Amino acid sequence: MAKKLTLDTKYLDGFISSEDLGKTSSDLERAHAYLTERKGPGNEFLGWMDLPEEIDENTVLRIEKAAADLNKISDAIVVIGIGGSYLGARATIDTLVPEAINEKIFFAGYNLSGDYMHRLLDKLKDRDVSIIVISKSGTTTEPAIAFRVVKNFLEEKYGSDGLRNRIVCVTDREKGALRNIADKEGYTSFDISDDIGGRYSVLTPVGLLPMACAGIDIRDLISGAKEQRKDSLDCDLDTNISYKYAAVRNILYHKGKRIEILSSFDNNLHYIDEWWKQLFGESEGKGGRSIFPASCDFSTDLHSMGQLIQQGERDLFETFLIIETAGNRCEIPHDEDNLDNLNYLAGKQIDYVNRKAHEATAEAHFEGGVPNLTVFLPEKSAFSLGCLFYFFEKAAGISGHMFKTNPFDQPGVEAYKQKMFRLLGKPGS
């Protein structure tokens, strides 16, 4: 049996008791009753809860079937959209197999860079190429401006009758302007389902089918999520470590930690600080309430923000994201003149210096007075992400009920948007 997610909570002691613990169980309670009962704020939105359980098998088969179908005409993917619609499956390529981005699967959608669009075009115009366009909508600026533009790319290349099995789409069952395109031209399209927001779309369609196109076991994937759901579904804090990691979060707030820095020590799972960025950001920061979500890929950043973290304000805590068991495995080799004075460490990993690298780091930032714990990942798998979206996604629902607010919805996005859409001159605005 596959190894589960773990929560190491040692470096709160001192500045987390167990009758705090025990003081969050009201509040706790209260937002597990909204999730399971459906009845608090924002319960139209909560597919995602019971997705790893019911997401059907002939949904998985067409995944499968358009991604083989997909790679069997293309050298390359553009995978257009932007939040929630490529965070994810970026997440899991960039970890699981990073050697897809720029080589097979291009993202596009998620700025307004011309220099990067023309870059991206250029890396292209001599590849085989398809898309896979994700919107609810189809009408959200950045990723409709890039789908235009990349489409028109495609047409120059393959006409207009080439593009019918380049081009998949990933929208609303039933509306908007991408279903309204996907309908017309006769376009493969999976669908969106209306009760799961974007930053919690990562088991859907949403996710799954870039992952799939970058060669990963999305059933894997699935598999891990399952597990999790099955330890998250009671309040008890000795066994639902998504609940545990919730309540120290909210009781760390109410103690004056106003920011949360998720710190890595592979590079690879930057796009997971980045998701997560998103995921509790989006659903906490309203009201004039939140806990400010930051990331720091270690131990790159000890040499840069490691001095603002171990003697700065102390309003931050820590929380560390690390893979127990190393993949590709590199030893540090002997040298006879040891100018550098590391032969001390010849015949290891370099792996075993990270793992030291991150103990040091978690016991130095909690002397100097950062309370941190952290989530270790038993691999770097399919099934261990599973794992870690639904862990994290069950924490955010918690999390964000706890705090008192809907953490499903997004009502401040939309400010920017109306202001860019009067300045840009769109009709109606």
The other form holds:
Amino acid sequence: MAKKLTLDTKYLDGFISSEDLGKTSSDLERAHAYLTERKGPGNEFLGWMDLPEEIDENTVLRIEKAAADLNKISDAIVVIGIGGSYLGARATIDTLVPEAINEKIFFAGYNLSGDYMHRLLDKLKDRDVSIIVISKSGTTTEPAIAFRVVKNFLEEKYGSDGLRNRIVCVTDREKGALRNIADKEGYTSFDISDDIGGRYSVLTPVGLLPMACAGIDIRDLISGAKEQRKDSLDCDLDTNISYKYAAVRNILYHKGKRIEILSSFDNNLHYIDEWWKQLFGESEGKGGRSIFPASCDFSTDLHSMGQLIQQGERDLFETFLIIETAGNRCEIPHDEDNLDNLNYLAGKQIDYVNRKAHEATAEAHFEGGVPNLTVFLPEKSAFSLGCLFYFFEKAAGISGHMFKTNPFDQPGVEAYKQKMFRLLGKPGS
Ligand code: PA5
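After the form predicted alone, can we look at the form predicted in complex with 5-phosphoarabinonic acid?
To see the whole picture, the full complex is given below, headed by that same chain.
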């Protein structure tokens, strides 16, 4: 069986004691009961908890078939969505098949840049293009505009009949403009269950369909999430690393550590950090309390942010994401002249140096007053990412409840929208 995630907490020594951890038990147990007994705020959005077990063969087969059908007729697939409706797929594809991004899989609808859209359409003009449009509400402005623009572009290319098998919608079963469009035009569609919010939807067709189009083994991803779920069913902090992570964050917050930096020593994990930021930012940031979720790409950002982390304001803690077996390898060659004085590394893998960079960074930042944890992923695989997604989702649910907030809503996101709609003159705004 594939190996699972591990959590290294040695660099919390002196910042968190076993008594501190013990003191979180009542909060942790309350949060656990809120989730498992489905009695806490937001309990109507707990569909993600058993999803890895409950996702049925029929849905997986439908996703695989839709992906195969799209791949057959297209060499470019535009995935349209924002927030939880794109970050999980983007993160997984960037990590496992980064070469597919902007070669075969293009993302749109996550910004409002006319320049971006113009350049995208330009790249697509000589390609065979299909669209996957994803929006749970079916009314979000950014993806709605992108869908209208790209659909119009496809209509000119293929005509409205030729368009039909090139569009797949992922949206609510009944409500929203996208559901109406899908039903009226007869597009293939997938439902997002009512009880799963956007940022917890990576293991639904929202994440799985674009991943399958990129050739990722979605069954392996689901298996990873299933395994991780089994390890997070009780409050034992020795075995349930999701809860341990949530408890540690909560203690550090109460000790004045108000910013968490998630850093991976692999630039392809950049979008995992982005997915994580949304998950924790939207799940915890309410009621005047929050841990600000920031991220860095190391070792790149050690040369820009490293100084601040080492010696700036001591309100930080860090979580490192490390892949133990990093995929393709590249050896540092021997050089007769050794003018760069690197022969002491000749014959070593670049990833070996990277691991040492992580070890050195964790120790240096700890000594500089920044407590840190490391999540180890055994390998760069769909299984490992399935474990990671579930690990963080469960931790975010628990952590939100430990903060005495509803981890599953995001009322604050509406504020800018209302003002923007008024500025744009939207009818009824
Ligand atoms: O977590 C959430 O629910 C949100 O951040 C959404 O993911 C995001 O706003 C996109 O929403 P929708 O899928 O409805 O277009």
